[in-house]
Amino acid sequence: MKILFLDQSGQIGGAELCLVDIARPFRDNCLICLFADGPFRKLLEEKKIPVRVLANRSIRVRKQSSLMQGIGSIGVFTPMVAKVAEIAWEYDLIYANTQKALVIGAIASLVARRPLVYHLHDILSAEHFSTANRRLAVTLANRFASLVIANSKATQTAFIEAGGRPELTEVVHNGFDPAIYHIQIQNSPQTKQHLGLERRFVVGHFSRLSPWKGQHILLEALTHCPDEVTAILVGDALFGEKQYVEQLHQKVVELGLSKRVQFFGFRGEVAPLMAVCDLIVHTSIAPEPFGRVIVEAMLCGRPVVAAAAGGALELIESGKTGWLVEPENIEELADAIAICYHNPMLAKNIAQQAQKQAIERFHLAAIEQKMTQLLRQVIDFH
C-alpha cells in the first residue's frame, strides 16, 4: 500500500503530530509532500519519513478568506496541482491532511485517477471559516473523497451540517503512545526543581498562542487565585498571530502576574513540561475539533480542566475524569483550579482514572490498526 500523504504547512500544529504517526507505518512505501517549508519538514526527517516540498512559496489563502481571495490565488495552486498529479501516478493512495490539501488533492486525484481521502481535523463552522471555504471543503470532500476520517464526534457532525454526506465519514481519534509519557513522569522532581518552580502550584497552558485558544482567560483566572498558583504558557505564534503575543505579556503586567507566569515557547515535546504540572488547563473560545493536549495531560497523570465545547466533551466526564467548564468564563475556571490546589488527593484520583482511560481509548496501536483497515478498504474498493 503506497500512499501520497499532503498537508498544506511547514509549521508544526496537531493536525501534523497526527500525521506523524499515521505516516510512520507506511514510511517505507510512502511521500508526504507539504506546500511551504518549515520545521515541520526537518520533523519529518528526524523520523526518517520520506518528505518534499513542492512549493518555495505559501498559498494564501485562510479559513476566513473570501471566494475572490481564494480565486486570486489559482496562479499559486495550478502549477501544484500539476506536480502532486504527475507524483500521484506512483501511489495507490491520495491523503489530503488539510484543506489546502483537500483542495489540490481533490484535482490531481480526478487526473491522476487515484482514490482521496480526506482527514477532517477542524470543526466546520462559521467561528473557523469563511462560508466560501466552508462550502468548498464539503463541496470537495462530497464529490472527490472515498473517505472523510473526522478526528472527533464533533468534527463529524460539524461536517454533516455543513451539508457534508454521512456515509462519507469516520470518526478516527488521534493516538499516542503511552510510554513517551510515562518516562517523563519519573523525572518530574528535578525538572521543576531546575526551572525554579518548586513550592508552586503550577498551571500548564499548552497551544499556539492565540485569541481562540483563551490564554488571556487563564491569565484573568489567576487574579482570583492564591498566590502560590503559577502558570506556565508553552507554545508560541503560528500564524500571524504575533501580536496577541504582545497583549498577554502586556496583560501580565497590567495584572501584576509577572511573578506568576512564565512563558516557554514552542516545544517540540511536550511530557517533560508537562509532567511539571499539578494541573492543566484547556481555554479555547470557541469548540476545539479534537483536544490533543487533553489526552496528553491525561497520559502524564496530570488533571485537566477544559472548556466544554467541541471534541473535550468526548474526552472528560466531568467530575470523573477531569473537569469541564463553560468557555469563557473566569470565576468557574478559578474554581476549578482551586478545587485542584485545595484537595490534591482528590485531583491525583481523577487523573490516574483520565490516565487509565486514556490508555485503553488512545492507544497508539489501536488507532493505527483502525487507520490501516480504512485505508486498505479505500484501496481495494477502487
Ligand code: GLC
Given for the second form:
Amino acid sequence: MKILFLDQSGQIGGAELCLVDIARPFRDNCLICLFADGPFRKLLEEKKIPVRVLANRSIRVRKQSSLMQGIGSIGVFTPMVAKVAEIAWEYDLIYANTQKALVIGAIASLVARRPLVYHLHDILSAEHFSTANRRLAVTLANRFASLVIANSKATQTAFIEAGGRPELTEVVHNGFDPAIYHIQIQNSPQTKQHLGLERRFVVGHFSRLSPWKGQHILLEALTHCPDEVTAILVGDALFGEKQYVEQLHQKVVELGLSKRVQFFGFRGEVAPLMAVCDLIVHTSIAPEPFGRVIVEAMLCGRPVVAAAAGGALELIESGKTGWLVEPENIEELADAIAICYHNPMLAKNIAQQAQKQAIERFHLAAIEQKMTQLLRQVIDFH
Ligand code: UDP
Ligand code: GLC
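Okay, that one was the form predicted on its own. Can I see the form predicted together with the ligand too?
Up next: the whole complex, starting with the chain shown before.
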C-alpha cells in the first residue's frame, strides 16, 4: 500500500502526533506533504518518515473564516491541488489529516482518480467552526471521501449532525505505545526537587495555550485550593494565540499566583514532566474532540480530572478512572483537585485502574492493525 498523507500544519499539534503514529508503519511506502514548514517537518525527518513541504507560507483560512475569505485564498489552493494531484499518481490512496488537506485532497483525488480517506480530528460544531467551514467539510467528505475516520464517537456524531453520511464513518481512537509513558516512579522526587517543586502538590496542564483549552479556568481554580497546590503549564501557543498567553501571565500576577504557577513552554516529551505531577487536569471549555493528554496522563499512572464534554466522556468513567467536571465550572474543578489532594490513596487507586484500562483500550498495536485493515479495504474497493 502506497499512501500519500496530507496535513496543513507545520506545528506539532495532537492531529500531527497522531499522524506520526499512523504513518510510521508505512514509512517505506508513503509520503507526508505539509502545506507549511515548521517543527513538524523536523519531527518527521527525525522519525525517518518521508516528508515534503509544498508551501512555505501557510494557507490563510482559519476555522472561523467566512465563505468569502475562503474564496479569496483560491489563488493559493489551485497550484497546490495541481502539485498534489501530480504526486498522487504514484500513490494508491490520499489521506487527508486536516480540513485544508481535505479541500486540496478532495479535488486532487478527483483529478488523479485515487480514493480519499479523511481523518476527522475536529468536532464540526459552531463552537469550533464557522457555518461555511462546516458545510464545506461535510460536502467534500460526503462527495469525495471513501472513508471518514473519526477520532471519537463525539466527533462522529457531530459530523453526522452536520449532515455527514453515517455510512462513511468509522471511529478509530488515537493509539499510544505504553512503553513511552511507563515512568519509573523513583525518578519523580529528584525531578521535582530539580524543578523547585518539592513539597508541592503539583497539578499539571499539558496543552497548547489557547482560549478553548481553558488554562485560565485552572488559574481561577487554584485560588480556591490550599497554598501547596502549584500548577505547571506545559505547552505553547501554536496557532498565533499570543494575546491569550499574555492574558494568562497577567492573570497569574493579578490573582497573586506568581509563586504557584510555572510556564514550561512546549516540550518534545511530556512523560517526564507528567511524572512529577500529583494530578493532571484538562480544562477545555469547548468539547474536546478526543484529548490525547487525558490518555497520556492515564498511561503515566497519574490521576486525571477532565472537562466533561466531547471525547473526554469516552475516555474517563468519573469516580472510577478519573474525574469529570462540568466545563468552565471553577468550583467543581477546585473540589476535584481537593479530593486528590486530601485522598492520595484514593487518587492512586483510580490512577492505577485508569492506567490498566488505557493500556487495554488505546494500545498502538491494535490501532495500527485496525487502520491497516480499513485502508486496505478502501484500496481494494476502489
Ligand atoms: N504536547 C507536547 N508538548 C507540549 C504540550 C503538549 O508534545 O508541551 C502534546 C501532548 O502530549 C498531546 C498533544 O500535544 O499528545 C496535544 O494533543 P491533544 O489531543 O491533547 O490536544 P490538541 O492540541 O491536539 O487539540
Ligand atoms: C485534534 C483534537 C484533539 C485530538 C487530536 C488527535 O487536535 O483537538 O482533541 O486528541 O486531534 O486526534
